[in-house]
Every structure is written in C-alpha cells, then in structure tokens.
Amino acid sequence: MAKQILAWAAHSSTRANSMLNHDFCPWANKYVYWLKKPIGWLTGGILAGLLLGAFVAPQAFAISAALLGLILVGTFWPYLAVRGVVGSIGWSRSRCIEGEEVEVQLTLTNRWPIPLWGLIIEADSEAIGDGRNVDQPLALACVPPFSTSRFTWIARPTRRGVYPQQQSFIATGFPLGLWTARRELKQEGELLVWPRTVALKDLPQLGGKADAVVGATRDKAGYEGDVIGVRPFRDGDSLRSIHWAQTARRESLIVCERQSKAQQTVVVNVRVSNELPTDLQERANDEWLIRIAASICREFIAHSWGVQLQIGDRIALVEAGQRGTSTIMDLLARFDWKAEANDGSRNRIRVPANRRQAEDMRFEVTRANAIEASDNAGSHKRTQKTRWVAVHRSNGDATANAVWRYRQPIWMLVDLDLDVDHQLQRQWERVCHDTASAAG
C-alpha cells in the first residue's frame, strides 16, 4: 500500500510540474519574452509609476524618472565603452594538435580617458578556452585609459578543425548589466587543429641511408642512381649534371638523365557517409576514423613511403618528409562532415589519371557496420593489398561477432568503448608481426 501511495504521489508531482511548465500560449512569447530581462522589469516599473502618478499620487513620477535614469545609464555606458575600444585576437602559432596547449594573444586599445571595467570576450570556446569550462566567459579585469594592453593565456582545443568558427567580440554590460554592447574583434590569422594521433611504436624509426627504405633505383627519369641517357638542358637543372663533352660537340647545353628511386606507395581511404551524424556519439565515432587514418599516414611517411590519402571528395598525394605530414594533417583538419554530407554525394571528385600511382598497400578505414552493409550489397572490392581497419562500440552491437564471418576478415577492429590508444598499438604490433612471420 505504501509503495502505491508513493508511486501515486510521484505521478501527481510529475503531472503538476508538467502543467506548471507547459507553454499554453506560444504565440505570445515574442511579445512577453522581454519581461524576462532586467530592462523589461524596469520598463514595467516605469509604466506602473506613470499610472500611479497620473491616477494616485504625483510623487510616483519620481520613481519612473529614477528607473528611466537607470535604464539610460545601463545602456549608454556600455555602448560608449565599446565604441572607444578596438582590438584583435590571434594565436602564437598557426597549428596545434587536439589537446595541445597554444597561447592566445589579445590586444586592446582604450581611446577613452577613463579605465574600462567589466569587459568580456565572446568567441569560440574551443579556440580560446582551456577545454574544461566551456560555458564560462573570459573576463578582463581592467583596461587603463589611453593605452594599448596585451593579454595572453593558454587555450587547449579539444576538437580538430579550423578556428575561429564564429566571430569574436569584445562585450560589456558594466555597470548595471541591463544591456550588453558588443564590438567585433579583428581576427589575426587562423588556427588549424590537427587530429590527435597514436604512436605506433612497434615500427621504430629506421636509421641509415634512405636506400634501405625507398628501395632500388629504376629506369625512369629522375635525379638519383646511374646515368641512363642525355637530354637538352631545361630551366632548373643543376650545372653539375651537364655533360660537357656532348655540350661542346652540339654547342648547346646537354645534361645527364639519371635514374629515379622506386618508392613504395600506400593508399589510406577514409570511408565517410553521405549522411550527417545525428548525435554527438556518432560524431565522436567518425572523429576516431580521422585519428586512426592520421596515425597510419604519419607512420608510413616516417618510413619514407609515399602516401595517398582519400577522404570524401578530397585527395592528397604526398612524398615522405615533414612537408608531406603537414599536407595530410592540414587536409584532415579542414575536413568538414557537414559540408561532405551536403555536397559529397553530388560533387565526388575522381582521381585524375596523372595522379594515380601503383599502390603497394591500401588501408580502408571505416565503421564496422558500414562494412557489413557494403558486403551485403557487394559494393566494395577486396584485394590482397587491402587492409580493413574498422571501429565499433561493443554495447549491444553484434557487429563485432559478425565481421569475422566475411571471406576476407577485418585486419584491425577497434572498440571505442575501451582504451583506443592501447588497442591500436597492440593490434598494430600484432598484425605487423603476423605479416612479418608469414613473409618469412
């Protein structure tokens, strides 16, 4: 009996709370929402004072006048304050990695002969925040009169992307907080936040000469190896490659044509959906696809492989070196899921013939359920060079048990509900050792 009474009381409380918070007249919101703000309260007090002064006692007009004075001070002071201040905001460098510290630099010039208090910065919290207090505004103590002040603090962006993703403003509601005046800040450059990568430690950095990694030379025109012929001089050729005997005989500059290196190439394809992620969890899953692809690309570039990255309708073909890593990471930082969902299916770019290279290895990075769907439809091609890297969540998802029934099993399967970094390192080490044992 007691349980029934408690259940009835809880149900009644829920119904009462729902009725008290129900919006019975949504059409009237635009007419009365101004009453929720302090300036609305003062305006209501002015109207009440005018009515009392007209019909009850003239002394009530003094109350209306005082309230009107508060409104004027609370609106014109912030407006004049921001009219006299100009500023710019930027970062100490143009690139960083997710979770990495970067210094934010703010410069403000106060043109008024009085100090300014109560200034706040309204900007993208990911770009200027520490990654913890997302909703907490950034406030400045004071800007001295007739001066240029510089403020610096440490930000820690937690999501990859191009920042700022919205306009930045200097704002103030000082001294009464009745109304907030804003002025746009000049943006000094942009910040590219690269996706976080996982160190694949089982493939250590190779020492020695680059020939140990790049491989032997081939009879294709280049700048390495033995001489395979001669040709006329072209702008940009080194004077050291001139064949002086042929030059004297032909009375024109002739250079030696040498062999080129037979560099290995890996293709990393991130399979993206044409549908925008519907919730934060799906977006987090897709972000891990980008992090895994970035980790694989960095490892192969570090071992002097050529890398071709494909994600959506964007393609990057890079050679080994720091410049190649920057190109790959910039592309991944600028990739926008929303733009891809809107335009990717209609404006798909094919790889031009002159940009295709013979691939020695291929990685397909995707969701496990996407492999299951494409396998049922027979829409993807399986080759011996292809390594499938899939992500999934194990909470009630049967995909983890189903993917191994395919004719060509998944090479690596990462559970996003566990420690992803540890899984990547362990599985990468295991599959690479298995490959080495099979080759031996």
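In this text, rigid core is short for the largest set of C-alphas that superpose within 1.5 Å between two forms. Here the structure is a predicted model, which means the values were calculated and not measured. Numbering follows the first chain given and starts at 1. First, how it differs from the form predicted in complex with its partner chain.
The Cα shift for Gly69 between these two forms, taken after rigid core superposition, is smaller than 2 angstroms.
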Contents of the next structure:
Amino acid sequence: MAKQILAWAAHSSTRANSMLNHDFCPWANKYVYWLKKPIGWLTGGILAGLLLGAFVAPQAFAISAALLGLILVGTFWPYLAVRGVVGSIGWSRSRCIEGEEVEVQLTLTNRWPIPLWGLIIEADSEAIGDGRNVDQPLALACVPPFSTSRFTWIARPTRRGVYPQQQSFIATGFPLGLWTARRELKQEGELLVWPRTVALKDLPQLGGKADAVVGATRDKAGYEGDVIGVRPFRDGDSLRSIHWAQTARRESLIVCERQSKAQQTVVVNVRVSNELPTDLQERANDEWLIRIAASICREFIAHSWGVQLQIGDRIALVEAGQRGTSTIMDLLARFDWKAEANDGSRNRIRVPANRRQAEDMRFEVTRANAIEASDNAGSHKRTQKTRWVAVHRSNGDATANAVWRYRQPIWMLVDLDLDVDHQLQRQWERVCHDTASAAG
Amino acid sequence: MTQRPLRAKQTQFGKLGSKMISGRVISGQRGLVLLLALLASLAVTIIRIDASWAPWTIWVPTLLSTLTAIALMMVAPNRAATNDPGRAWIFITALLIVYVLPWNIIVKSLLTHTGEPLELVMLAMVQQAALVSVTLYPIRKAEWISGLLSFFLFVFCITMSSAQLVYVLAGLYGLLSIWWLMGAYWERIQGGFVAQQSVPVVRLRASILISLVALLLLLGYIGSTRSTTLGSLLGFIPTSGGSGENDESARSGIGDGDRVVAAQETAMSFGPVESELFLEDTSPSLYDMFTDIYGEAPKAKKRSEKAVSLPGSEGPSKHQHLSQSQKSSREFSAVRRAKLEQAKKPEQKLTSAMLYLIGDVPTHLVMETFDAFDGRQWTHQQPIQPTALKLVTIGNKPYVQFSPKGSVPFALKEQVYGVKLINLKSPRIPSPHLLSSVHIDKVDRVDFYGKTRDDVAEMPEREHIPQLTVLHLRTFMPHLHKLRDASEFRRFGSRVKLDGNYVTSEFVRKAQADFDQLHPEGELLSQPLPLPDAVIDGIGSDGQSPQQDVSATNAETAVEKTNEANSFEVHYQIASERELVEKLSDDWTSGVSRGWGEVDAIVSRLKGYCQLDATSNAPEECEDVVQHFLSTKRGPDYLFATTAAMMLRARGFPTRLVTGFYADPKDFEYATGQTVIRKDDLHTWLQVSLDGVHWISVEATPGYLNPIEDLSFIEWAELGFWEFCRWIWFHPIPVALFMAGIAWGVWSRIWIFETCLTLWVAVVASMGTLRSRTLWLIWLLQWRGRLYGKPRPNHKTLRRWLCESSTDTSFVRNFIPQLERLLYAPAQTISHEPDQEFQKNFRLLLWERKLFVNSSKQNT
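Provide the structure of the form predicted in complex with its partner chain, given the form predicted on its own shown above.
After this comes the whole thing, all chains and molecules, with the earlier chain placed first.
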C-alpha cells in the first residue's frame, strides 16, 4: 500500500513537474520575456504598488516611488555612463592564422568626472575572445575619470575569415544590471584570419642559384625573357609587345614573341559544394578543404612554383615569394560560403588567355562523396597531371576508409575524424615518394 | 601626463565572490539572498504575531523551520546542485513549505481554538518557499526565485502593516537588495576583466574644473546677492501664506494670490466686480492722490451709492474694510514748498501699485484738468457742456460711449486699454486722452457714468470706484502727422463735428486767419478754401463734403455758434509775462509752419532749454512761476507743463494742465503684459485742443515720452529719417568717429580679416593634437594665400604652392619637410611632443603675415 502511495506520489510529482515546466503559449514568450528580468519585477512591483496604494493602503505608493527611483537609476546611470565614453577597437596586426594569438587593443576616453565601472565589450567573440569561455563577456573593471585608457588582451580567432563580422559596442548595465546601454565603438582596421596550414615538409626543395627562385628562361614562346621572334597579333596580347616597325611595314599588327619562364606551375582547384553548408559539421568539412588547399599552395610557393588557385568563382595566379603566399591566403580567408552559395556564376571561371599557364600539375581538393561519375570514369579531367585530394568522415569505420582509399581517381584521402595534420603529412610524404619512385 | 601601470582591476564588488559561513564556503550572493529571505521572514512573522492571539504558535515553528533549513544547507550544501537530489530532498522541501497549513489546523482545533486568516497562512508558505529555495538549492535560479518571493513579501508587509519595525526592515531590505543587484551584475562580468593602461586627459580635466569653479562662483554670487534670479526660483511653486513665502500668482493654498484676487492674471476676469463686494462696500474710500501729495486737509464725506442688483445665488455677503476717503482738490498750485526727502521704508510690493494697465505704453492717464492760470495757481473755471452718454454693445459687452466713433476727425483708430484699480480710490476713471467708451462688466447703465466739471470721465455719486475693479477703456489714437502740414491743418477745421453738427472752433478760425496772413491770396487760389460755416448750415447731418459749399456769411454764424458752445477765453489766458513768453515761442517756432509742428517745436525746445529738477520750486512769494522757471531753467514737471501751456497759448493753441499718472514703458512687465502704475508715477502734463472738444495730451517734461500717435508706415519712416538726420547733426563727433572707423575697416579689411583668422588659429592651436594644430596652420596659410591673391590651386601640392607663392622661401623650405612628415608619415612614427625647432617654425609661420606679400609691395 505504502509503495503504491509512494509510486502514485512520484508519478504525480513527475506529471506536475512536466506540467509546470511545459510552455503552453510559446508565441507569447517574446512579449513577456522581460518579466523574467529584474526590470520586469520592478515594473510589476510598481503596478502592484499603484493598485495597492489606490485601493488598499496609501503607503504602497511609496513602494512604487522607490521602485521607480530604482528603475530610473538603473537605466539613467548606464545611459549617461556610455554617453561619456568614446572609444575604438582594433588589433595589433592585420593578419593572423587560425588559432594564433593576436593582441586586441581598445582605447576608451572617459569624459565624465567620475570613474565608470563595469563596462562590457560587446563584439564578435570570435575576433576578440580567446576562444575558451564564450559566455563570459569581456569587461572593464574601471575606467578612470577624465582619462584615455588603453586596454589590451590576447584573442585567439579559431575560424578563418574577415573580422569583425559585426559592430562592436561598449555597453554597461552598472550598477543594477536592469538595463544595458550601449554605444558603438569605432573600428580600427580589420583582421584577416588565414586558414591554418599543415607543414608538408617532405616535398623536395629546389636548391641552388638565384635562378631557382624565379626560374630560368627558355626559348618557348611566352611572356617573359628576351624577344625570340615576331608573330601576328592575337587577342589578349599586350600593346606593349607590338613591334611597330614590322606593323608599319606589313600594315597589320605584329607583336614580339618572347621567351617563357622555366618555372613550373601548379593549379589547385578547391571544389566547393553547390549548396551552402547546412550544418556545422558540413561547414567544418569544407573548412578542411580550404586548409588542405592552403597547405598545398604554401608548399608549392615555398618551392618556387607558380600557383593558380581556384575556389568558387575566384581565382588567384601568383608567383613564388611572400607576396604570393599573402595573396593566396587572403583569397582563402575572404572566401565566404554564403556569398558563394548566393552567387550563381560559380562555374564561370575565366582565366585571361594571355595569363593562362601551361599547368605542370593540377590538384583537385574535394569531398570524397562529391567526386562525380564522370570524374570517376577518368574522362578528360583524369590526366597524369591531375591529383585528387579528397576528405571524408569515416565515423570510426575503418572499412569505409579502405573503400575510399582505393577508389579512382583519389590520390590522397584524408579522414577528418582522425588526426588530419598527421594524415596529411604522412600521405603527402608517401605519395611524393611514390611519384618520385615512379618517375625514377 | 602620468601613466598608470597595467593591471587587471578587482574592486570591492568583486570581493563578494565568497564568504565563509560556519566553516563552509557559500557564495556571497547566496548569503545575501539568504539574508533578504530572513528579513522578509521576520517581517511576515511580525505581521502574523500582530494578528495572533498566541504568538508562540507563530514564532516557534517559524524559528524551527528556519533553523532546519539553514542546518540542512550546512550539512548538505551541494545536494540539490546535482541533477537528481532525490525524492527525500524534494519531500523535505515540500514539508518545510507547506507545514504551515497542517500546523495551523492543529493549533486551531487542539491548542488555542483560534487560527490565522487564510491569507496569512498562504503568506507564511510563501515566506517558507523563499527561505527554502535559497537554503536547499544552491543554484542561481533558486537565488532569483527567493529574491523575487521576498520582494513580494515586503510589498505585502508594507501595505498591510503600519508597524515601525516593518518599515525599518523594509528600508534595510531595500539597501541590501540594491547591493544584491549590483553584486549580481558584478559577478556576471568580473571573470572577463582585461588589463588596462590609463592616461589622464589633463586638458579635459582642467577645462572642466575651471568650468565647475566658475559655475560655483556664479552660484555663490547669486546666492550671496539674493538677486531676483534666486527669488524667482523660490517662487517657482507659487504659494500664498503658510510657508512664509508669498506669491502673486498663487491659485490656491491658504489664500489666493493677489493676481487672482485682483483679476490681474487675465484681463477679462471681472471677478471682484461681479461679487457682492461692489454692492455692499459702504465705507468711505475716496483717496485723492494729488491732494495727498500736494496737500489739503482731508474731509470725510459719507455718501450713498448706486448699485446693480445681482441674483442672490452669487453667494453670501462679505465685508471688506477699505481705507478712508479723501476729497478731491479743485485747484493746483504751481507754487509749492520743496518736499522733504524722507527715509525710505522697505517697499511692500502689494501696496505700491495704484493701478495696473494693459495696453500700449507710454500712456498718460488723466485724473484732473485745470484750465485757468493766474501766474501761481491753476484752477478749473470753464465748465464743460454736458455730454449725452450712450450705451453701445461692442463684442457683446455693454460700453458706455463718451465720444462716438468718427467724432474725432483727426483720430480714426481706436486703442483698447484695461485698467485695474488697486489702491487708487477715486470716482474718476483714469483714462488716456480722447476717451471713446468705458466698460465695466455687468454695469450696463448709463447713469453710472458721467463727466466731472473738469472734463474727466467718472462714476458719479460714488465715493470711489471699488478697489480691484477692471475697467475696459477704448480711446482714439490721434493721427497728428497730417496736422503738422499747414494746409492740412487749415483744412482740418472744416471737419469738426459736434453734437451731430459740423462746427469750426474759434481756434481753427484764428489758425486759418494766421495762415492767410502768412500766405498771399494768390497762392491760395489754387486750393479750395474750406469754410466751416458751410458745414454747419449747409449739410449738417446729411454727410456731404463740407468743402463743397463755401459761404462767407455762414462762416460768421458758425463762429458765433461755436463761441457759444466752446468759449476758449480761459484757455488762452496768459498769466505770465506775455512778452517773454511770446518772444520765446515765436523764436522757437520760427521756420515752422502753422500746425501741430509748432506744438512739437515748442515742447522739444523746452525740453532742451530747461532741466528737470523736482526740488527746484519757485519761491513762495513768486508771482510768475513761468518767468521764474524760464530764468532759472530748472523745475519740476508741472512747471514744464505750465510753461509749455503758456507758450502754446501765446501761439494760439488752447491748452490746459493735466494731472494724472504716467504709464512708463519701464514699468511694463513682459510676463504679465501689464504696466504697474505706482504712486511715483504721478505726473503733470498739458493738453492741447484743436476744436475745443477733444484734448490731446502733450508731454513737455524731459525724460517722459509723448503718448502714442497713429502713424502710417510712410509717416513713421519719414519721421524716423528726419529724427535720424537730426541725431546725426547734433552728434557730429561720434558720427565722425564711426564713419572713420568704417572707412578704416573697409580700407584695412584684409588686415582685419587676417588678424581675426590668425587669432582664431592661435587660440585653437593652443589645444588639440599636434596634427590638428598643423592642419589649422595650413588652413590659415591657405586663407592668407586667398587674401593676398595667391590661392592654392587644387592641382598644386602644399610644398609647391608654398615655395612658389611665399616670399621667404628659405624659411618655408626648412619647415615644409617637417610639415609633410607630420601629415603623411605613419602615425606610429610621429612623436606627440614637437621639438623646439618645429615649435619655433610653427610660431613664425603663424605670425608671419607678409608671407604672401609681393616683395615689391613689401618694399613700397
């Protein structure tokens, strides 16, 4: 009997609990949300005080007056506090890599004769936070009166992109936290967060002379080096290359044919999906495509290759050197999935005829499941020069890895559920060695 | 500038982080909420004990349950913090909250047979809920719930109880809850404090401190002087009595303010007149201001008054004590003893106002007139013809008409005045000249009004017009400008209308004769001669133009009739040394054509000829005050008026002396739109008539302004122009200096403009950053270039322009690199403290005014 009663009590309490916690009218939450805040209580208290004062006892008016005073202090203090503050926020440098530390600098001038306590910085937490405690707002304990204060701290952006992605504010709810007043902060410059790269050390470096950096010239028609002949004008030819004497003589445009570089060129094509990444997981996968592409580009640039990067409808054609690295990384940092998905012109990549390089090697970086049948069948894309780098998630299933790994035309397969850096380095080393062996 | 070291700041609010209670660490915020819940619990217990027959049945279980809750908090502080605290814990929670109900039933049925009201039982359960939630559940949400419940409990307690202790507890609760809210906010943000480095902005501090000091000094000065500013602040909330402050505008309180009582706030309010005050005031109250000042023994005289009956619903009778009346004088002595200056007593604002006036000022309010002068004294001899008064309705208000519209030929426009009698006690209506009609609300009978022997509107058979009466007056505004022209002045005579007939006054006839003497007949042939007789006999009231009919015989008849109606003999008597007066008046009017211009000329010359001196009276044995006045050239206002009257009589103008009040524009109060007229405004002036019926006030005393006359814009501009020319003529030195200044300004305009710019830049360059100062300097240089005809074209850089345009290129060349470095170098590389050489060059360039002056020009 006792057990039954206890069971009934437990059942009832559970039902009561679920009933009490059930949201019967979710549509009304946005209207009554403020009632859950102290300012809502105080407003309710004022109304109750007025009603009580009118109908029960006049001393309740005093409660209303006191609560009104509290609300006024709680709203005007923050309002006046932020009115007296002007400031700007920026970073110590304009570029960093994902996960790298960068110093954030905030300059605030307090024009009030009293110190301001409890100011909060409301900004893009990705750009100004250290990535550890996202819920904890960055705060300023005290800004002295009549002073310009400089606040610095270390941020660690974890996601590639252009920051800030939203307006920064200085805000305060001090002293009572009833209402938060905010004021815009002036933004000093932007921060470009480059994708993280994996050091692919096993690629053999070109050693030797200065020629190795820019490459030697050879007598193949191109756009560099000495003049090796003349030919009729073709669309895209620079006017500076026109041979005016010959042109005058033949009464048609004649241009100088020049040598081409002996430098080798690699094309890296990041195959982004046709749809916007719908969930965080998918987004994270696509981010890895960019990181792998960045790693490959960086490595080739370091070895004085010319690199042509294609991502979406963007294209970058760079020479070796730090400038080339910056161009590639900036392009990847600025790449926006959202804008890409909204733009229908993704497949219309046009490389100017006169800038089109004879590609010595081509990398296709893609998701494994996005490799189309035509690719698989080894059509025109499947040439000796093309290397397919694919990513996928095995979810711990080793057989899935095996299936993908030996599937054509995949050259390198990266399982995102394992240590990506390690896989990339090891596989890169292996395939390079294999290639070298095969070539040898 | 000092720099504070980098630090991450923790303040006192952050110290709330944790506290030790009985050896166990609990959150500071939680401890505070527990304290709030205990306070609420105490307040509720007090109320419950108040209403209970057996207090122990309240406080014992409350104490026990509270101790139990706290003990459980100590024993198992984190039990409920887990996701599943267990059913026992929930059972204990429920038991601690709802035990009150069964306990109350037990007490009622077994122990005391009296229970608590149900609302108090429920309140006690809420109290327990507040306590239990904070003690047994160490989570943030429970803290907030507890705080909310204790807040509700206090609202209830304050409303329900009048116990002193509850209020004290409520006050304590208020302070602690504010601290709790602050702590909650601080706790939320304190984990994210970042390091800082502060640089005081000294400039800002100095400027604000200086402003504050200046403000404090100003406030101190205002406070120490007890000026009107502070006074007006005191009277911001009008009061009347009780507080010791007294405000005229008070509308309620112990008593109404004076303005409300006196109907001063709105001129249309006639409250006092509508009241029984007017009906029942039987105390003698005439108080003649003039005899008070100029002396005559008072004789009280009791008289009955007429009254308008009002319905009995107007309210119960009130009695008001008014002061004793005084008899009005019938003569005005121009020979008086010098008045002894008495030590002034502090003025009482309420008693000083004789009356209030709404309307254009300056205005002369006539109280008495005198027509005959014997050299020493003015008396009134010539009685006026009785005027038939008529009741007319203007704007739904009954007005008693003294002079119908159109009867004054030289005045077409009407002016409206409101007069409110405060301390003036006289049956006479203080009115401006050319009175048209009078209105007092609800007094719609003609026999309430009349005219005194000396031609002043009055309320006859009355000791005085009751205090606080509001009189609405309509007067004519004289259009005198045309009368300044001789021919117009002559023509005017044909347009006088009296008692429905057109007449010509003797004066006008004389004026016409004089005019004819001055102008040969030949000159007049081209002009129609307006003869007034035609008007009288020919057209009368049919409205035809009088100029159309001219007849010499009729003119004679007209004059005779006019003489019968208006004998001006007394108004022409010159009791002074005639030769002197005539000679002077002839001198002063030489070159002035006949007409009103003569009046202007004489009074304006007299104002300049003699000085106003209230203490300089004629000796008692003096038989001719005018002669004495003209010889000493000093005297009070009545001697000015007397002399002007005599001189104008010598020129053929009938004049009379008037005493009354001068509404000074200085006394106009913008706030109320009223002019206060006090005893000091008592004044004497003269009036001039053109037709023997209508008298125009003329001001002969320096420092007093003539009444407003009707002027068209053209006339106003013409008068203003000639007045301006006259002023220039009489002030040659200031005008010459001014013109020289203007000429210098035009000649040196570039220099002045450049100096202003330089000074401005020197001021702004003394503050601001180095960069902003430099930009100001460049701005100045570009302006200088423009002024000296070498503006910087858009396509030229600063360097090129300065090198090409400036004369001292070597000096500029030295400075330009510094400038460019400041303007274009990266901000990080620029020092904020300029070096000596830069500052020197900056100053040189700032004050170098001949940078763009051509060398050839410079040499010349």
